[in-house]
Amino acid sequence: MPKLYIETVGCQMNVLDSELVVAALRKEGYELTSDSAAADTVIFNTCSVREHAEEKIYSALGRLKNAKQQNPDKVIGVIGCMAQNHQRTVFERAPYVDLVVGPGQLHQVPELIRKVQTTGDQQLEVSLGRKEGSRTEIARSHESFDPLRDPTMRPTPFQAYVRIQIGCDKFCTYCIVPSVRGPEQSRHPEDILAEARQLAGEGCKEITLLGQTVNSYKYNEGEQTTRFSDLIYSLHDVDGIDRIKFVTNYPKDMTDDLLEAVRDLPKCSKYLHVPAQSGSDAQLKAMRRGYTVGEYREMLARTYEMIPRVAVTSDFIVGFSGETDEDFQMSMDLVRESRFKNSFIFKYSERPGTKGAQHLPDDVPDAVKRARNNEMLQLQNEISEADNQRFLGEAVQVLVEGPSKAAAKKEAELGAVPLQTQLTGRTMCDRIVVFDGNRRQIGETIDIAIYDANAHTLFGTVVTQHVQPELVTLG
């Protein structure tokens, strides 16, 4: 039986993407192994959003080029989007490796891997450019539903990443998916609902839907439409399925009747991730986000007012093209009176073949982007450990994950799985919950009640019918 071994990097469209791949070598006879050097096939699925990761899957390639030299019949693989953005390169600079697939093709790597296997030969397969066809050209070349899922490869058996969206067409200038992952496309809601229905018959209780702006989902058919909202209410219908949580938004189509549903669904999380990247009008237009920062202000507030105690977490961008302090300390003020749940900081990173790297100087230097990054972030933890102190005394409703970080890490190094531990598991609002309890809790909703708090993370502990603490369902 040939071996697998798959590293993912990026986001969750990518995990999702790996589970697809795998569910489709699996009927192909693989089974997966966590040990490169014994697989016969290696895969790195890719993210191309920063330099950083791009870099990252080099050095694993350069790490295998002996492996090849001593095993030339082992297949070596590059997939998804730094494949579509290098397409040709990656052969360039690692000639060893045997196929580069883009994330449109994925539903072909079991057929390109048996063309090595025949041939010997390299094989490149990539959906066209944004300018090479016509909208529907391009479109077709970018979709890739595929149906095959794999639960080993889920977050947990009992949580599942469901793709409703592909593509991107807001161009905003410092980001590269609407060249990797192509138009936008909505996907038809009959699917979506027969692909949750099938996870809900696997025993999956949660499941987070996927979108680069999945907000913006709108499918026509006809003269009907089917709006993002109306999505929601279908799937709330679903048996089985507990939690439904969406992510990424994006703040211009975050709309009453979507908020509404978040509301007045229970099943929902009442969790919303939407992006600000910054607290300047100059920088929102010269990142070409599509909305000022007046616009972000009066969206969030109408969240906060029709969604009592919802959670919103943000990403901001520091040292992007032209950013002067005064910009900075306007990004600085909004979070301050945004009080996010939490921020993804990144230090802006230049990617080749956007309009930024096109057009805009990459002027902040690299010292003034660390300290920015390191000022905001402590800031953003100032305000969620404060923020998180008022669950103190209260009971949240979690669904429990398995063990947490810390005793997995302790497992591994004893070799024992004991059924007591410290486990970990999320609240309704997308809270990270740890506190001791029993392996049989694994899956299940309980009542944890909480009694200390840091920035990332409520400790608590099972609540029993002898202490009963005002319980917050929104928690």
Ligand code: 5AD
Contents of the next structure:
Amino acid sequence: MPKLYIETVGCQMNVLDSELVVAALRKEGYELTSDSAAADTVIFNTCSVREHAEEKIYSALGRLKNAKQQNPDKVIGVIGCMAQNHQRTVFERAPYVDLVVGPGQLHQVPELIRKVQTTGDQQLEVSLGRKEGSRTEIARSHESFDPLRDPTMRPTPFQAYVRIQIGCDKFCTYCIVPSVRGPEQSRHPEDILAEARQLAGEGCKEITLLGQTVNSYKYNEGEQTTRFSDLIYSLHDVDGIDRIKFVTNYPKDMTDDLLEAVRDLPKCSKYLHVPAQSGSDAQLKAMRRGYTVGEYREMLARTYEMIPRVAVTSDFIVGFSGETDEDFQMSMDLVRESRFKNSFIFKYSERPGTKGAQHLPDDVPDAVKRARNNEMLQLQNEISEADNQRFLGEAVQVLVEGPSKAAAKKEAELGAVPLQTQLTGRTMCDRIVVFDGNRRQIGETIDIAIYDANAHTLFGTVVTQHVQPELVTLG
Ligand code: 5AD
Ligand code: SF4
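What would you give as the form predicted together with the ligand, now that the form predicted alone is on the page?
All chains and molecules follow, beginning with the one already shown.
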């Protein structure tokens, strides 16, 4: 059986894409290996959001050069966003790469590997650029909704990603995504529902809906428009699905009908990822985010008011073009007052091909970017810790995902899989909980009493149901 090694970096969309590629290759007889040296085919599913992610892939490719020299039959593939972004440049920088396949052509991977094997020629399959055709042509070249899935590639057997939208039309000036993932397209609601039903039938309990701006989801058919909230209501009726999550939200599209759906639907995770990116109007304008800080604040206040104890997370970019100390302090103010459960903080990385790279100088020194990143991270960590401390003494409902990281490491070292082990799972508002439990609890939703918390994790014990003697009826 041919062996496949696949490495995935980047966002959840890439995790899902890898699942689809693995499923397609398994159908061809491939089996997975975690050893790239032993693999017949090595695939990197790549990310282009920051330069660092791309450079890491080139380093990883560099490490394969010798292996390819020793075994010329080894097929090396680069797929995903960097493939779309760099195209032939990948072959120029790493001439021993056999195949470069964009996110819109992943269904062709098995056939392209066969072509490499039969012809020995390098294969390049990518979508049209944003200016290389009509919108319909470009959109079609990115379309790759593929229902074939591989359950073993999922985060866990009972959790799965479901793509509801591809591409993005927001064109934030720093962002490469609209170029590499193409025009925003919402998937047909019936296809999404069918996929959710199929997943539920396979034992999946939690689905995470994926899109660059999921809450901009809209599907028009004749007179009828399906909004994102309508879609969530339909998915809520799917038997077997207990939890529905979704990422990422666009602040401007956080409408009341969506917030009401999140509030009213018990299966809906009370967790919203709504990236602010900056707390300065000048920066938001330069980024072309399409909202002011005031509007973001209003959205957040509305969210907190409508959904009690909702957890909100955010992304911030520090050191974007022209960011002054005052701009940065405004972002710090926004972090301080917003009580995000967590924020992902990134140093601006100029991406060739974006409006930012064309028109706005990357003029904040790297040392300043780093210092701002650390300062914001420290503030967010303090907030996250204080926020988590509110759970001390409370019981939370946890969907148990599997052994904790520490337990999994220990088990791998010992080569043993004990029944009693440290487990991890997530609450309805996406907080990570670690506790001592029993393997049989994996996949179950159980109550955990919290006794300790740090910025990233809650620690607890399983709540055992004490039956009051007077309620016990015998016979
Ligand atoms: N530089 C740094 N961070 C970026 N992001 C997107 N593009 C860039 C870039 N060029 C961040 C944004 C986005 C997250 C996924 O990555 O914060 O929300
Ligand atoms: Fe990139 Fe902006 Fe689209 Fe998000 S909304 S994917 S940051 S262009």
